[in-house]
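A single chain comes next, written as structure tokens; it is the form predicted alone.
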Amino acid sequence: MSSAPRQVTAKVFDFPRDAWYVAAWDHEVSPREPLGRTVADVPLALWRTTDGTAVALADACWHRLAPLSMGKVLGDELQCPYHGLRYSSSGRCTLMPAQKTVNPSAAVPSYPVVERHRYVWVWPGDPDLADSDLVPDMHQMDDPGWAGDGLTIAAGCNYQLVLDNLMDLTHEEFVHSGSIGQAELSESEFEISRDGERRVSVTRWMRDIDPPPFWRKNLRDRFPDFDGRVDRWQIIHYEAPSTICIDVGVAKAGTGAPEGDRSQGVNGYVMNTITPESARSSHYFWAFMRNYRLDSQLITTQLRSGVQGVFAEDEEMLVAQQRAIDANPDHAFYSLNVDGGGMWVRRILDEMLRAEGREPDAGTPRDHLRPVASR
């Protein structure tokens, strides 16, 4: 006899700070003017020095807390917009125009930065723990064997709601019925596995099915005469704290894709990394990368536009979900078997919070979780 699903109190969940989060696309950070962005409740001023190095300083001047992101980049320094104090990339004040001497205590925090996979990553927690080897693997973003592009969504919801959405793709049947959704998503079996301390995977195969409109179009971009049934896959790879890369695609049914031969199909990677801004808002960075027709800018643009439309449907649902959570603070989440991957994610995030000396929400009983083998 199976036990009833455990309920999870619908509260806003905290986020680890000893972690790498994407603060911006690399092209957004400029040597000409600073960019203001909040990461894990930490307001930042992002800019570049003359040699192109990306810098992240606290977005509040030492003097009167004026936002430095409203200031100017002057060579290798950032000038406050209010009284002209200047700061080096280390956050040390170098000039106070109203006086000859610089107060030795004048400084603002400077945060570790790594540029990788077309993104600027920032570590908002303890700088002594910042290890560049912990930057999540998103190598398809700049691998010459893959082509594609993406955008950013300003999502009006807690970042864990986005993670839940991406770890359980059965919602596609209902939220995206006109593009990538189909009944086989809910009907197919899946497997969940945890790899080490920071990774979880969910694997789902749908064999010998009709392709949904999105994938039929993509198959015909590569195989113009294609007409028939397909084997479809979704392999979700989560890496803590908030990066999810989804190996997706379809191939002509029976040609060996489940065994590893994808030559008769089309393969994409949906790249997602979600940065908590506040308890109820997130920066959702995404891209769709493909390994076929790499030279076609038309396909890149069409795919970006198509995925943007799909994600707009997700955004509408997630924002509505956040409103419902806020309006019903005493209500609870209930977990189904398809939530197994997302529940593992929440458990990993709890472990990260405990490592920082912060106790997770006591109303969320997640320690009982075990890997789910199948549906």
Given for the second form:
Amino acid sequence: MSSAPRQVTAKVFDFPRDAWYVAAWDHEVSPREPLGRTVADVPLALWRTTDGTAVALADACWHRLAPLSMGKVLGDELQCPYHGLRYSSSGRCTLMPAQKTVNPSAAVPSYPVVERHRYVWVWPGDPDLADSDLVPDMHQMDDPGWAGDGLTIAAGCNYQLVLDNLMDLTHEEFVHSGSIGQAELSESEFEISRDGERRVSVTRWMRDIDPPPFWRKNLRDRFPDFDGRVDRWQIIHYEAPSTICIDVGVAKAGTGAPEGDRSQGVNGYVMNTITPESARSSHYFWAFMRNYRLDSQLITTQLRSGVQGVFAEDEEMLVAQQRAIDANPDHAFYSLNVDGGGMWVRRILDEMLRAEGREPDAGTPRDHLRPVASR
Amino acid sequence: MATQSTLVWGTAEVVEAEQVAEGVRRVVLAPERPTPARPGTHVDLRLAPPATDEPDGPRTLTRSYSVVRSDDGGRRLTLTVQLSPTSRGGSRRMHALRVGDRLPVTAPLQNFPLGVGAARYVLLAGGIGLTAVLAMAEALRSRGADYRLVVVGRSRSVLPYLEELRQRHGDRLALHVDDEGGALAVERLVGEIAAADVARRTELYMCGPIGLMEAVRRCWGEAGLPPTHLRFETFGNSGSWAAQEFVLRLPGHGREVVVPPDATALEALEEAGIPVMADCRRGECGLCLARVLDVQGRVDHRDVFLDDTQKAASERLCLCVSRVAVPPGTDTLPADPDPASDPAADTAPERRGVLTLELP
Ligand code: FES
Ligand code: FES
Ligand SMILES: [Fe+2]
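Could the form predicted in complex with its partner chain be given as well, to go with the form predicted alone?
After this comes the whole thing, all chains and molecules, with the earlier chain placed first.
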């Protein structure tokens, strides 16, 4: 059965379940106490066994569904906070304190986990499809050639709104005018390329421009005396379902950066991976990595708090957008040319949902497709 | 890892059938309404009687077979069937299937789910029990899990897929063949599991002859490994003796209830309108426990709630699964407490077991 790709204009986008999502930063998951976190509508209790292996169990005890994330880690087992049933990393109950035997059926689901790139990834869907090769490439997070750090935003919006936000950076001119925004963003051409079934890139070069404050500062961290015009780049790499790593930077204008010589510039990677929590909330994990002055904790901290400020502006917009979407159920989404990258992302997600046998929401019908009403 | 037990019948066509080992045939079904089959699932098939004068009689037989592999979203389900010499006809009818035959088949049923998150998996297959764990081995392989596949058999010639398994699983496969002097030492297998640093996070899944499974169960218990990490297809359902009719006496209620062979004590009590508490109805939770006052015959506990000591003492039993049997060859039953008062005392002793209970 083949059919032409549909327009995918759902406003509250469903999420694939057969996919890896970041559940937590590595340091958040501990052998001392469990962490409760919901990933793709699945409440999880995350913890570590004595050898450090991260475990994700359903956050509801087999017995009376008390949250295991309120329990205790006891060596290689997690103890329910209510009546003390204990579970191993596979979710099997190993102890029922009030009786001599253990019901062999007593178990909670255990979810596939991979620890990579400083994150604990969980696969909330069919475990037999979980392939660790599908964990998105975020190698800059723990590559010795890169340094940096990040944080998590509890974003009160559908995960796909965050993806839209990151796939089209023309919003920087309006949302981030004090730091990274500039008019040239909207004025310059961009190019979209789709690479295989799970990747889309959007490339934009702004040549011979005045650097915005954030980039002037970064360039001076490397070239203290520099004061002049730059070539600026933004190369957005999306990998399904919801990871976007953006190669960003500036180089002294005309020193060959667009042709591949970035030696006269500074290069960062904005690492973003967005985990749907529910239809209208997301865990937005981000970091800013750089490949210069690796040993400066001062720069790491400055960049992290700089980006934190920038992303707070996005968060405010995204939450307001979600509110407006919900308050206007009869209004549809329309697209602009700059949405090209984001629309490819929607198409990929739509394909993933359909591969899971789920019929994605077609979105609110647009006015010109609706029956003519009073007007 | 939920079990899935709703029977959904449909039709499937046999698209391949071939011999894969001595007395073993591989049958590939194409169901009309495909559902992907998870590791550990089986399908039930209705096997019509052959048109000829088979000794089986004209009855349609329903049989269960493990799904060895599921391809293309369940569009091709591979089963593998050993012709059993003691077969009541099921495997013979399976072996008679030819390409193009159509027959009623259920959607895949799950009661042997493969878990996620164990540090190590050991799959133990005895003979044709291999069919129950093959798909698990494949799933573990693609998950990149730490696993071993231990295959035990009488001889190489009766084990299907050996070459393929060797290629797929390499060193993870251990083959123990009796007629090559490689019989499996169960104590050693379990001993090695128990000695590893991930002992308490290792799960063993097994399917094979009852003797092998019993030996593993004993060693597993002696090694102090978590009992729930030993996985096999049936837990509380098979008794030591075939189900027989027996009598329940309830002095507290002044009632006597007969439990027919095809009902449980719990069902018979409910049928008789006597209120009893129960939940799982498969001998797991212990909610249906009743106190035993007296037994004539032998209690066949069949539950997994009581431990061996409690079962030996037989002070309590689970009404949902436990039965009383008069094992064949048992001539004398425990004496009636007061034979003199029994007008039938000089006739033959009752051949039915009698269980006197106090209900909560
Ligand atoms: S709810 Fe967990 S032990 Fe009772
Ligand atoms: S009802 Fe659960 S053991 Fe009988
Ligand atoms: Fe932004």
